[in-house]
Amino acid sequence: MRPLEAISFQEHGNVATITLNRPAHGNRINIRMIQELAAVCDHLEDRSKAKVVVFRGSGGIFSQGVDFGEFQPHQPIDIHGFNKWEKIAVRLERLPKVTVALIDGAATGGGFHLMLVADQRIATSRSFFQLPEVHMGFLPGMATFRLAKYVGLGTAKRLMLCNTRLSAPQALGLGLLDMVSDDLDAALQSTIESFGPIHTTAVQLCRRLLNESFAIEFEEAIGNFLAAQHRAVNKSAFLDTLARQHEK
């Protein structure tokens, strides 16, 4: 990978950490950040031995969303940058790893959206969450697709159309967070332990089936399940489990 500027990346044992590293700019998402996230995804998909990927912010901010400095109001505005961001969000969501968002401070706009693609979300008590895009005249990305799956259609409408600001306890109550803790590192360790041995193929397939469950009929879902199950049970993780069961 080329030198990183908008993010930093560390890998220690089974845990890889992506840190948004533009605190002076609210860790806002720009094209450089998207390009660097793409390079990190290449590494995580093709070479990394990590089983857990952590997303976190810096400077007491998770992310305040889109960097408007890259838009020029007197020039035609296209959706190229938005398209690039949505593609990266999908790649992060589908990584063959367990993903955890550690949130401290603001998670607004695209930052809110980024946390939605993670498998688990942990926030400090001072964190807050908001989707201001509609009040600013544009749309909150594919959070329009993901958010209602967590909170229901009515609540998703209220959060987006009314620009509602949620505290960490409120977000926990809605199911947007899995834990609130002011010791993020300890909470992360506890969360990693709860995942158990982390068989990445089973994780990836289970996540995909869960996401599909909101969009397809049962008859199609069971076909997808059986194909996925066939793939899973022929991997070493299940075969090792089977061998241990026969040893008892």
Contents of the next structure:
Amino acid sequence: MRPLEAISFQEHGNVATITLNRPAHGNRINIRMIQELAAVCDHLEDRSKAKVVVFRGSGGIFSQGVDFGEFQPHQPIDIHGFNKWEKIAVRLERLPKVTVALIDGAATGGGFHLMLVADQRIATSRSFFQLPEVHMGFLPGMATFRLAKYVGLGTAKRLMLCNTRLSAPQALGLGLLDMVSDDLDAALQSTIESFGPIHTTAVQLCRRLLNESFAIEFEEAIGNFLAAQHRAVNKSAFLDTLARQHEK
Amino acid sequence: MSTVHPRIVSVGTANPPRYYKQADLPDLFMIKDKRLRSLFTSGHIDGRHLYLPDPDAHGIPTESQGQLLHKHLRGSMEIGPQAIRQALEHAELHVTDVDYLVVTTTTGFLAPGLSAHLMNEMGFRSNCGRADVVGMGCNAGLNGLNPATHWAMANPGKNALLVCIEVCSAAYVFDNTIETGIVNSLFGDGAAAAVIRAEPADAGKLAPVVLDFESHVILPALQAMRFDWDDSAGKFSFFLARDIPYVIGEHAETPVDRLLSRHQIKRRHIAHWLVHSGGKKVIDALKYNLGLTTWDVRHTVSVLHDFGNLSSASFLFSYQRLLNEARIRRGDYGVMITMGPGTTIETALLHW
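Now that the form predicted on its own has been shown, please provide the structure of the form predicted together with its partner chain.
Entire complex below, previous chain first.
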């Protein structure tokens, strides 16, 4: 891995933390950041023993979305650039860990989208949330696919089409956030405790089935569930649970 | 020169002329039982190419074991040569250019084997080397690709031809049980052929190098899939244990990860997955055990939908669909996975 610039990365015990680290640029997502996130994903998938991955921003901002500095006004815009961001977003969504977004300050555009790929979201009371893309003439990425699952179709339309600015309590009320706390580190600790023993296989399979819900037919989903359940019950985590039940 | 690599130069496929919509088959087979009928309407298969006799007043007549074996040979000599001609044409080869012939089939036993019948039918050179891979089931395509690849590697510039021919309609038994109902509603007829040749470069044709193979046999599941004699029916009958698709899924990581780790690559580096279209359950099981997406198995699912399970030929139908998409880029890796009796999981690693 070359030295990290756009993000920083730390691991302490079971917890790995990815911090978006371009505070002078609103922690905006640029190509360098995407490349560094990919390198960190390689590490998390292949080597890391961490069970929890935290996404956060530096300098009192989570992220203000895509960095337009890399778009040239008079050159054709490469749609594959957008795809690079979507690929890293889905990779973060599927990490073999549980993921928590810790938000302080603005989570707008791609920053709003990034928190949707995490398993849990915790924000400080001063944080705010906004999807300005449609008012700027483009689209809020695959948040178009993810957001309605959290808040319902009507609210998703309002947030995207009206550029509604949500406060942290409002976002909590809509189900976008799991907790509002001005002590993010304490809130993270209690969230990590609530995850229990973290059986990675069960977490990944459960998350995948949930992410696939809404989008497919029941007849398709039941086949997926049975395949996933067969995998889960043949792993040592469940076999140990069974053994303990029998001892009682 | 160590830069000569065995490559899949071309592929061809063929099916019998008659196509049966899955929804029409219960009536044609005069199946009354609701549960048996429902096997045909699950929706994962739209229809299948089959060699079936014309129906009379009692539906499609039952065929004797002798008639089924005869049908296997007759059908094989129709679809086998068609698939071969297509593969040879794409490789710009004549049948006399073939130096080594590997033929797989499980749906009929005969001696001399299909390879000799194909030589006789199509005019292969009399000194063409041959091997018949018989009775290995749905995984056999990779069991055939393995020797074809190694033969090609040992004989650079010479042409090996892999042919997978399955007349699954010659393995049907009608006894109103769920076991045979599953077979009769799942398997279709088809043939596929591929030319394998070791050459230094593919001259811009995007012919992948076959880098490696890895096998895994789940020995405790020896009886879970079998094609054996049913004395009461007086026929060979195929049996599939209910949970074997999930057992295959559970074990799939083992050969795949062994295969990839030898080449220091991870599953995320695999651009193209070519999985045998075994059935809905086993495809689901591989998806959730290997972490494959619906997109990764799109050809596997669409080949199942359009043809049913073509046994050893299925994976080459998926391979052909992948080529036709024109999405492959130089440097891409692909993994082929076939599953069948043993219980067996065979894998191969491709590099474009």
